[in-house]
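First, one chain by itself in structure tokens, the form predicted alone.
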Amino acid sequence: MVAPPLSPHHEILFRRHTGNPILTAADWPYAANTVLNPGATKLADGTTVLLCRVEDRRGHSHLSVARSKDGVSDWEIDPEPTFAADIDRHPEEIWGLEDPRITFVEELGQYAVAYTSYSSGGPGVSLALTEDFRSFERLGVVMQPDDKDAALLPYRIGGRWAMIHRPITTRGAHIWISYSPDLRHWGDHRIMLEARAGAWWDARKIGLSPPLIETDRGWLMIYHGVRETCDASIYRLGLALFDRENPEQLIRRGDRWIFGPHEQYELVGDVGNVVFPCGYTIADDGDTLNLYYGAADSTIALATGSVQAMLGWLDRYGQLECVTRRAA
């Protein structure tokens, strides 16, 4: 499969790395399938750590740490499962784990990863935390299935946690902010995003990305849409920004794509025409942003942007909360 030219018409607001995909199953110390859609983090002393999804020769996956210096090579990658699944304690895991999102969460001191884990009932959303990408503690299915496409956010909102995720339910797949105080019970579930009707490219199925980014504006939210062909599904990703106090309130949301499938790694794979980020890091000037994704559910992939040139965009082309609410 060839892409197509890239129109020269388009703002460009990713980068892909010249050495993509920067992670293959050939790369890992032990029998590995496909690695892909990795968690990401950049630890106190500038390692940065992506927490892979890691999926075997019978289609079940499990999650791995891989570490480095640059976040770009001379990856250090563990020399077994990191987070296998657990089924005699957890036997929503049995068909594995999958998708990480990472949030450092200041008040615990931990980080806090919300993952897939793939039940005999289908997928939901786990939580777990860590100090050290080393143990984990569970704390078990906080979303039933189906539902995935989780991450918390860094703290409390008006008292209470709020996790970002996508459940499936009669009106369709969009996404919701529900809220806890404690990590383990939640409730008060409402939409944050909806799908679009007709022939968007975010129409009838959405979810987000890699955790909110926190911005002087509000949050920031990569999210992915997939549209449906006569021929495969296609996912990309689209941008839209949250209220900083009531992260629930929209306020822009684009109303074009801004980064799909188009190099030969993201076209063809497991499952072709995907670019699905899970995790981020941000450098030291406080803009730069790399994005970690799975291309084509196979390889690990980074293209960077910057913040502040998303937030830009969407002042150029995103839509106003009551207008997307009418078009939508």
Contents of the next structure:
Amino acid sequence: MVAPPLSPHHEILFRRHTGNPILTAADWPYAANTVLNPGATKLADGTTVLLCRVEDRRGHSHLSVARSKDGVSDWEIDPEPTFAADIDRHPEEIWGLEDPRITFVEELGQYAVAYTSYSSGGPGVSLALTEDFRSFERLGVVMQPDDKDAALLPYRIGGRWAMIHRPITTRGAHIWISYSPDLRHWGDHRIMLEARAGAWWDARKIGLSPPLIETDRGWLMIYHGVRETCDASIYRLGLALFDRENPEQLIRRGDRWIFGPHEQYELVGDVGNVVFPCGYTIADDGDTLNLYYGAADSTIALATGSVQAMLGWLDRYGQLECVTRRAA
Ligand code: BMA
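The block above covers the form predicted alone; next, return the form predicted in complex with beta-D-mannopyranose.
Next comes the full complex, this chain leading.
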């Protein structure tokens, strides 16, 4: 399948790596159906860690670590699942673990991993802590089903931890923020960004993609918007900017998508027409952003952009928006 040519008049914010997809099930040291939607981080020694979702032929997923010095090649993949369902102690993981998002939390000296625990009641959000991506301490379910697309902010805001997530309510699939004194008890739930309606590219269903990016102008959010057509759902990415001290305060929201499925590996797979990033790393220049994404729910791909370019783009294509805040 080949997509029609793109207009040369759109601004390009992300360039795909020429070696895409950079990781596939064929690279895995054990049998896997697909590898997708990795969380990402860079360790203190510069190693890129991808916490990859690996789906087996039952349809259940677990998480496995791939490490690389340059974040592109020579991946060392754990020979067995790194972080898999523990159904006896955590029945909420009965149908697997999906879509991890990693935040380094300096106060704890640990990485927080927010992931989808696929329970028999639907997908919920679970949280785990790790120092080394070898052993994990589970904090259990922090947002009950139906909820996903979650990531923790790296430090307390006004004394409280903050987490972004995407519950589905009768009003639709919007992005929410919630607060906690201890990472276990969550409340003060507020809508942060709403899906638009009608013909918009991000109508009806949106969700956080990778964790928020801290910039000198605020928290930059890359979010996914889902366009439902009679043929398929198309997963594309957009941008929004939030106040640094008060992250539920929207500053600007882009009116058009910045990245969408176009290459064959994004169009064809278990679920075609999907680009789905759960993680990024930032290069030593403090600006170059390596975005790791699941392509067509089947493989892992990489695209590179610039944080400053995204902020500049938001100045041109972003609109100030008043969001009505509603309590849960
Ligand atoms: C979302 C999540 C992702 C998946 C995407 C596209 O709801 O389940 O894991 O990549 O749908 O199928």
